[in-house]
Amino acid sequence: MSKDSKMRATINQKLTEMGERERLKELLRSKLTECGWRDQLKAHCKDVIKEKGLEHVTVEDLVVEITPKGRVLVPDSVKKELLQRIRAFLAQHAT
């Protein structure tokens, strides 16, 4: 087990190390604002906001209401093309 923390420990550091993370952050964002995801949950913020009352609503009401639908939202096309650089960068540094 502790190989396996070992190996995806190493990973992430490469991850970071070479600027792959960062990339890959930007290339997600800007799909997904491509894609009219962040418009989507941004209208659901809205509602968030309405029925919170908006000198009332906190970071922690957002991120409740909106992460897992935001998780669920993303095209698959989008994180086929993510799923498709991680695994070339895998295949590359992880062995």
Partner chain sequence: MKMDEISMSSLDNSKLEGVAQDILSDLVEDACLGLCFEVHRAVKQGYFFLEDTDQETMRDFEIVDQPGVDVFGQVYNQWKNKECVCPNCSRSIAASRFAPHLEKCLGMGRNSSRIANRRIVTGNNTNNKSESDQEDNDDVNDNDWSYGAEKKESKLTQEIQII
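Please give the corresponding structure for the form predicted on its own, as opposed to the form predicted together with its partner chain shown earlier.
So it's only the chain below, everything else dropped.
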């Protein structure tokens, strides 16, 4: 396991243990709903299904198709806010 992987695992464990991971997920959900991200992704899903036909699309196909667009559509402001929250949490709980 690389040093980066170990650090990520440790951070993730600390976030989970302290309940911060769930709070961050809830914040992300509300921010994405607020900015219309969910509606945009829903519309993209409908477009993909129309294009390929309902009978020819599996959930896995849909996930593969929409994931890249979903990541691109997350506003930078939301990404920055989450990153700031994670940094603040880590600074507060540094060992």
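By rigid core we mean the largest C-alpha set that fits within 1.5 Å across both forms. Residue numbers count along the first chain shown, from 1. Remember, predicted model here, so these are calculated numbers, not experimental data.
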Cα of Leu83 displaced 2 Å or more between the two forms, core superposed?
no
